[in-house]
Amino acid sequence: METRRLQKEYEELTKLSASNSGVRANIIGPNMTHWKGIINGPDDTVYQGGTFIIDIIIPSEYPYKPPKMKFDTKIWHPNISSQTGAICLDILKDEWSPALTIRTALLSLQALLCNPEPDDPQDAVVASQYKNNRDLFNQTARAWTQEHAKSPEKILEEKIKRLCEMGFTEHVVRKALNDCAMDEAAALNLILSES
């Protein structure tokens, strides 16, 4: 794995998320093998307004081979599993080429948001669905975006004012959700073993 590569990629892809693309990205933990994406919804789709976190491990043979990605937010969409997140497009399969990157992958993500591929479905229900019966797809896809695609500073204060609520400072949860990398469960046990 080029590390160089990899710290060049993620400079780029924040310098240019300040321009408004609808997508970035942050690296989880110590080294480079794993990130976080964050792909804003397409505006006049049924995704607009949500926020969808894909997770990203990149193999030791990146660029060569692609970055194994997957939808860590639950979405209703015919390229994309309703249950694992799995994706299915090309330019993460058979189509990867070194010249790419984790943003051109990013943003090959968010074009795919806009124009679902129903005839090479991962998710065949929702596929079917996409083809026969458009109206009912539509709904449940913003149905989805809404209640599983919040933004992360809305998920973050939801988390807050749940472990608030049990008797925490602010001050202290908040920590505790920073030092767990946001996941609440941890961030309870930390607090709970610091008491």
The other form holds:
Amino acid sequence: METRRLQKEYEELTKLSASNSGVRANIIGPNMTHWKGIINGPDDTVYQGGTFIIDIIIPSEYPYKPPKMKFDTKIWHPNISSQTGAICLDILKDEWSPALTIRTALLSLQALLCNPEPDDPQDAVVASQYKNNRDLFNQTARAWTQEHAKSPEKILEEKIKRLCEMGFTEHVVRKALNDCAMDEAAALNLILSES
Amino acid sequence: MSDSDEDWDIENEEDDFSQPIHIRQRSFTILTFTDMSYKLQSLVDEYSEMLEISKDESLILLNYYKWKPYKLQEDWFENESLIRIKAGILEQLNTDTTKTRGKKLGSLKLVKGTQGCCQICFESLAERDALMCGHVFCCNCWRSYIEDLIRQNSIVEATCPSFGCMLKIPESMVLKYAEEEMKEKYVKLKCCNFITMSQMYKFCPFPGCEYIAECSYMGTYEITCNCDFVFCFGCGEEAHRPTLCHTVKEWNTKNSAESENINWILANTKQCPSCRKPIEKNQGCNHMTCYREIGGCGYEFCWLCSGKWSEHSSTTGGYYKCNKYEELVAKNEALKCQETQRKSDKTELGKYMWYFERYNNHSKAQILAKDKQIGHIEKKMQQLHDIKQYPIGEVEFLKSAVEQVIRCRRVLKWTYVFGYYLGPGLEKNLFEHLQEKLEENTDHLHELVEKPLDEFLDVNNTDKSKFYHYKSDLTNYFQVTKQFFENLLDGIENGLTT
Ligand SMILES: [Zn+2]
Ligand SMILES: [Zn+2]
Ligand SMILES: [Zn+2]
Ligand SMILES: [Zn+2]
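If the one shown is the form predicted on its own, what is the structure of the form predicted together with its partner chain?
The complete assembly is shown below, putting the previous chain first.
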């Protein structure tokens, strides 16, 4: 596998994510085969305001074989399985070209959020709702975005808020959450055992 | 690929009873892989000259047209540039063709920082190369890309690695970059594609055999390969006259659906009449042995009547029939009922089982004769030659007879499939009569060739008359069987009642 290319791709992606295209990625673990992509829900869509995490596995034949991508974040979209997060997108299958990159793949996922293709569906239930009852579709997709696609910062904020409401100071709560790898229940236990 | 692919395929000619297969026999040729690559190349050359294009282009076009050149020629003269674009030998200039999601992405800007770099490895372009589309990649990446495509068996239809570019990779590019071993694999892939696409050629289906048959007829038609395997050109299965290709398919599907019932038939065992050990009937003939090697008592008996085998001979019907059993059936009302009921079973499953059992018995006898008897008889022929100085030509009849037995078993096997699907009526009566005749004679011939030949190998016996008597007997039966064999096939294929 081309680790040099992957290294360059990563550098490129990090540099360009600063210029705000709404896609980012992190490498998980010591070798370069497991990534997590992050895409922001595009503005003026039902996914606006959402942060979607994409699981990315790099096959050993990369870049001659496409990266394996699926949504970690639950999403209501005709071309993405509402159960498993599996994605139906041609460039991740037959239309892949070695001249494409992880970044371009993430960008095309973002484009897919703007333009669903219900005639080539991954999730038949969602696709039929999209075609036959657009209002209900929009409503469900927005609700799922609010429920599941929160940004990590927002999730942290909510945890802090909940713990503070129990009567602890923000300083204590932040410290406990930090010590417990952001696990809310563990942090609560820690605070209680210390007081 | 284009939308109109389907209408290039010629409809497979329907199997037609009105035209007997032996009359419509056309010659076939058995070819090697090397022959095929010459044939391919000569077509490429021919079209390169005719259309005044390069050999690279000619190959791409023929592949695109699935090796149906008449269609290529027609389209080419109608709209050459459209064909060039569709087949991928000319770049599409205006980009507003069928919009696919992939194409849409093509308008997205690729990563900025990599301009001037190879778009695959992101290194600066030291040695570069491109097709006529001008999509430049470094030579190392071209090599990896092409070799990967060969490894994945997808080189034949492969395009330029640039995203959205539809230009096909020409053969000269493949040969320029692939290493020796990969080149060989490429040529193989190219030929395989040609053979699979072209309806004039078929691989011999025998495992491990690499011969290819060339034939211009596309229905049920028997090919004898150089490896001795006989197969059907129409469906690529083992030869199956007098049954038609689609019937064979139906039958095979039925067999897999009924596999549980078949297992029951195959596991159907009898107890040894002497020691009560269960014995499986695993051969076509009725001669059963309770083998000592597997813990039996050595008793030899008849499958049908369970009587001692030593009391059986050709006068009781031989190996494949048992008159004793038939007498027994005739005398015993219960047995008689059971037999007649089985044959004319009104239930579909019962009928199927009856036919399958007989199909399976012939199949086993056929396999056994092919796997064991041929080798055995060749050994005996050699011994007759070495010990008794018979010229090889004088003993060849033995092998011919076994080969005839194998052919008969194969045809008999398929007559039970034919019979299974044949509705009752005059035709069926006639068919069953012919089938019975062939079965009877095959059984007798089979029995004759199974005769131990040791008495003819006795060095002290200088009288050869017994051997010649045996030979004339066998040759006679061989002829008779052959006649019935042909009668049956003729009858069925020419129409039984016309
Ligand atoms: Zn390169
Ligand atoms: Zn190109
Ligand atoms: Zn063969
Ligand atoms: Zn066939």
